[in-house]
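Shown next as structure tokens: one chain only, the form predicted alone.
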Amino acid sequence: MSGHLLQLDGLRKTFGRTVAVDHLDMMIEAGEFVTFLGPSGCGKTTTLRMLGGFETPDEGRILLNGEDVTHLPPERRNVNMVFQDYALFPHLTVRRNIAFGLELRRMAAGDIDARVRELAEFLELGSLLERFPDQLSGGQRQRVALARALAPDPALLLLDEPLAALDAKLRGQVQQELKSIQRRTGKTFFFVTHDQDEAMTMSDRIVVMNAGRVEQDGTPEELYDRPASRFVAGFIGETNLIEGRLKSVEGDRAVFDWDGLTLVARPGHKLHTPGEMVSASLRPEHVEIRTTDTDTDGSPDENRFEGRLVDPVFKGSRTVARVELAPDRQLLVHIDRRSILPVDGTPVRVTFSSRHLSLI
């Protein structure tokens, strides 16, 4: 256990006959931003609320530097929670809701002082102290309930969807806030949301939960470009979910029949035999779009069809489109404004490589 900040050992809970979370097992280290990522009901709150005290597991133990905290409630754990709506004291001001946490554990005046300016300067608060949280903006408010919780100097910090009521430029700002904050103070942060966005761009390692299970936990990078499962493929980005019957794999290479076309895709986590049927994601901004009369060489390992284009849509800067390879048989792409021009009906050729095309 040694080397690890928190260990997750075999945790369950259950709501009468729902089971909210399934023996849920994990290692996380110091210094990492952790994000739980699913849709509404997967788990992702339940097991924050168990790292906080809020909730208690049915079964499982839950280890903060080697101790056992699976029955101590919040205040006996070094371990603080940033809420949704942040939770400020409306009667308070910005210092004394900074404040708040180290007078409960009765810290010296002049140390609750110090520790306020210090936190002020830091986030780039000390001109706001003496406001009221009714007086500040949204991304002030969210500055303000991460100083409270970073106050008493926690192991670990727990973030329940904090940016959700922010509106999405504003939202985009404080992500990278928030990231640069995590960095520079080294803390822990466990980070639930919904939105696969802001897990991609906060995160060191993201958790995918589904119906209280882990369906992948790996680096955003990871996730994206090989999913594990069809959940993850369809739940982080856009993507083709292909499907057909496996004829061979050797060592990275892997080929199956798609209705009638080949194609030539990387193994994926699980062990597939030749026969079965299989399921392969491709992102769309990885297929390449040409000109029928374009002239190209391929290499084996590459996937090249005709096909047309059809159902263009403007983007700014991109297009998304279909392109129609057969009857029922379409691929979702995405085409960059300075190759051709995306016009219903044109022909095409579809070129992409075996490592895009990755069987989940």
Contents of the next structure:
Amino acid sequence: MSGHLLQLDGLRKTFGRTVAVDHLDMMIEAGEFVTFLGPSGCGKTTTLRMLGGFETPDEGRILLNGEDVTHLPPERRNVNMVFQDYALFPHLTVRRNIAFGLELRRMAAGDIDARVRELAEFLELGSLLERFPDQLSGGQRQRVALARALAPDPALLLLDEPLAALDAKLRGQVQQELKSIQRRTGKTFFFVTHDQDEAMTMSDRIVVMNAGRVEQDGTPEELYDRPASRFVAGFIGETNLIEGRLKSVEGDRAVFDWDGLTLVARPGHKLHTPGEMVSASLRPEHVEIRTTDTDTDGSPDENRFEGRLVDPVFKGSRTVARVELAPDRQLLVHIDRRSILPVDGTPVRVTFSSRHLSLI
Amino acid sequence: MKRNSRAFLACAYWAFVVYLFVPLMLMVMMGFKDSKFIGFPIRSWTLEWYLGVFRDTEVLSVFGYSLLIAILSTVLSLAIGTWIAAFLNSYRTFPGRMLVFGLTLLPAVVPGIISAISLRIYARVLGIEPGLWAIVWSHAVHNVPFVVLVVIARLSTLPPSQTEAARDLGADPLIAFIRVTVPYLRPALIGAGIFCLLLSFDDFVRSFFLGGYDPTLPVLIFTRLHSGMSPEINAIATVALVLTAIVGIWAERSMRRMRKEQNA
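Now show me the form predicted together with its partner chain; what you just gave was the form predicted alone.
First the chain shown before, then all remaining chains and molecules of the complex.
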């Protein structure tokens, strides 16, 4: 008996010649909000469907609370799912939809009623119980689907892009709600999405998948600050991907050459040897911008360059622009409203710490 | 020019309506004629023939018999047709699928007289006595293709997530089918069922070839025609016409209402 809620052992699934999921190993602990993030076709939905029992893996095992459920049909797993289209039963009222799983468990009518009322109150569905799904708004349907999946008290809740059908304004609000519901119920949520913003907002832990493999598995902060691959760096947030030849690595100082500019970076997850081509990720908000006449000699930042501001775009709280350090060498930067006046062509001095420039 | 063509269309339409309905109107009218002979001129009118239909115990019992056959064959057709449709829908990659589909539809296109004769021979081989069950069976064979076509059209619009959600919540495949798929198919089942009822009620050839001593309503009308046309037959036929028309119109309207509800 292992202490993990869910253990995936070398899970592999192919469809014809396409490898959807390739040797996935993972532990998930009780109470975690885990998000599988990746572009469409990366294997995240296939993983979810294998957990739900809708696909059988070609290889590997799925252990839920230490019990091998790999070959159990969906109806015999203590796992419930919120479907992308919600899959509410159109011929049943909200009440009967929520009660569906409880009725099949032969629960007494009084207990079903109590459980439905409890969930309805928790998810603010009290006034909608006698309505039919086609009389509900998108957000209400999503809550009914959630209530229906939570009703049988599953050990693990699977959510298949449940916010994709909502409009952008509502989505932000529902993200907060979902996170708060997860916190209050203490349930383990296994969430699948292609939206990095959604993943960052809600998750305790994000698993980035690409082409059937895990690219990185970590907290949102880890993924953002120390991306393990170019793919992760590019997928999560905006970044500057800088490529150059490594000159030396000493402790936490990695020096590399970016077409004639020497940069000091922080070594990443992988070991690199001098002479190798490396990439580094630099988030735009970590680049400090000053006018050239400011004295920055006292600044502790190792990387200091001069350049010219180009293409500033006003975005409200900040301005997004590029700084041209040399021909074909530009950095994407965010300019705080209080720092400098962003005018196209202004000569500027940029500085950034090696802590924020991590090798991939 | 445009005006002329529209006038022409209107004329053509009304000519077509007359062409369709005049024979029926004549039949209804002759039932009210106060004479034993069908034909113009009609000198006086009577309700006697219509009242006679409801007093004629043979007509009434044959009507009941036809209805029983219609209901039994419809239930059988729905059960078999839904099962085939579900099979064809869930095994989409099954190599013989198109063959099964083609064979399923075959009884609908085989000429009635040929299918009636072959069913008669087959019934004999199987040892099925001519009579109620032989007729029910032959009607079901004929009606199943229509059920399959209507049900499979509806089934193909059922999102897979519906049955998956039922399974996810603890239903085995059979319970998921009964509790989720069948309610979804309801409009198709009602529509196909009414169509089967009308087809069976109306059928002459199969009932004639597979019937025993008891005639169905069309067979009774046919045998009475042998003893000469009389307004009595017009009255029987008119009553049957009105009843089937009511069922048909009611079915059409409720289908349309259901469709509207679904689109809302």
